[in-house]
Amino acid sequence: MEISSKQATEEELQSYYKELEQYNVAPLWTAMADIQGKEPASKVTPYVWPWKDIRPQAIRASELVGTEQAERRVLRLMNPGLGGRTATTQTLFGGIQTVLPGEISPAHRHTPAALRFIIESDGGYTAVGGERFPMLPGDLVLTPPWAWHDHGNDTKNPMIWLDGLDLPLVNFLEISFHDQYSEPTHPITESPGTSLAKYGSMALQPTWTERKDEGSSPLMYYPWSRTREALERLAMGEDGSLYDGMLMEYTNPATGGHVMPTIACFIQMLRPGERTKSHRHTTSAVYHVVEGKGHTLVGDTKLDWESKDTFCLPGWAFHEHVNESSTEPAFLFSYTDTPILEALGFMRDEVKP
């Protein structure tokens, strides 16, 4: 047995390839370099959406388009490397949603999983699965797949938040379903604070509730006041990660795992002047700057960021974070496609030599 050395002329090969087209087949060997390289080469561009640019456009959208016309008044964060797709990374979507005083966003449900990270708000609410959750800056509200939800602004100022969804993945799989509720709002069946009281602490949970893994977290509201307190308390006695600073994951209290089957959510604190070491992983990520000013190096690209900016990182790209303040910490919220890659066995990370 030996490796075949047959070699047709270029003219013969091109004639053969042309003939194959009528059968809707094509040779694999001519595409190997594009589909199976030595390592991943993401088309996702590292990119920052500065709040000073995006906020005026979000307000302008609210002046031009009503919630009846748009249903969800969202500006899509379009990655410049993905050719116009509704995608911030290959698997994740980010958008900026605005609800004006007195408005509601009508109730609906859909197969994509969603999260809301609040940027500006004096109150207002998101209702999910029969319970209303407050929406204050830094709060995280989850919307599991196929859960009824609506939003309302009962304050005197606009509410603006970051929407995060697994929309590109769901659309690629061609499994996007959407259902509009018959009324503008879904009935409220739980008193305020019910899920936080039941599931707000992994150490204490009611004994009469059935504990089962339904995929998404039964706790759908993670208030910033508790999140920040947990970070600062932990930072008093821990050094944190060399590669991510003081990084914590929002978890499902029923399992201790990720908050949703396709999306993992994280919060991290960079101490004053902290610079993390460089590493990379196969997961892609969307980041939002809760507080602080600094930059993130992604390969040779420098992403400058400050409070309320949003930026994204491709998978398998070396990156490091820098807090440029010598006196104040920086806080970064992020969501990733980690659960997908773990389920498929594609999780891999590497430290830069």
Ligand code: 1HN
Given for the second form:
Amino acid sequence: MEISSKQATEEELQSYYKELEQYNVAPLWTAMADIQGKEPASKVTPYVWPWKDIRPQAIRASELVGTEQAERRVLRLMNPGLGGRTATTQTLFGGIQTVLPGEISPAHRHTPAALRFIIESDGGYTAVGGERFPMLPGDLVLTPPWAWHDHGNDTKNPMIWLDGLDLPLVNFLEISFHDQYSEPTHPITESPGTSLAKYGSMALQPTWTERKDEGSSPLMYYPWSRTREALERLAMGEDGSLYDGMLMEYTNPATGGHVMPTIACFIQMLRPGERTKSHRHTTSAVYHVVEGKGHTLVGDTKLDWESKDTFCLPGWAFHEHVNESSTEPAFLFSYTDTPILEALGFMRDEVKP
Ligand code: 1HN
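Okay, that was the form predicted on its own. Show me the form predicted together with the named molecule next.
Time for the whole complex; same chain goes first.
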């Protein structure tokens, strides 16, 4: 037995391929390179959405459209490499939502998992599954799949935040369900601070609630004051990772694992002047600059960023972060598709040789 070799002319082949079309069949061998590359070549473009450009447009949206018409007044962060898909990376969506004083984003629930990372706000809230969570700059609020949620601004200034969802994945799988609640807000059943008191008091947890894996974190609110303190305290005695600096994951206290079934959330501190070493992984990410000024090299692309900018990192792209300040730390929030890739056995990483 041997590998066979046939000598059809180009003309014969083209006519054969044409003939196949009527049967909705196509040869694999003409598309092999696209279907099965040697390694991933992401269509996702490394890209920065600068706050100085995006904030005025978010405010403009709030002058033009109400939350009743819009349901969610969100500017979608459209990856320029993804041909108009509602996607910031292959699997992750990022959007900028604005809620003006006195407005609410009405109650609904959906299968996509969502998170809010607050950029600008004097207060206001997101209610999730019967509890209201404050929304102050740097706070992270989770909205697990199928949880009722609404947002409200009872302050005097606009609230603007970053929405992170697994929307591209959910739409690819064609499993998007969505319900509108019968009222603008859903009933509040928990007193303020309940989730944080139960699940966010160091590692102390109540004994009378079952500690089982619900898929998503029972702690749904991670206030910035505690997050920042955790990083600063850790940085006193630790150097962190060569590749990620002082990178911490927001975890589900019931499992120690990722906060939601499809999305993992991280916060990282780059010390003054820190430059991480280059590596790459199959996971893709959306980053948000909480504080600081620097750049991220993604392959040959330099992404300059400063406070409140949002940028994205394609999967399997070498990247390194640089804090350009010699005196101030930089803080980067990020969310990734790590849980999906882990569940399916697709995690790989590599340091730059
Ligand atoms: C959504 O429901 C929210 O609940 C935010 O605030 C952004 C983007 C696409 C689809 C649904 C929210 C969204 C979204």
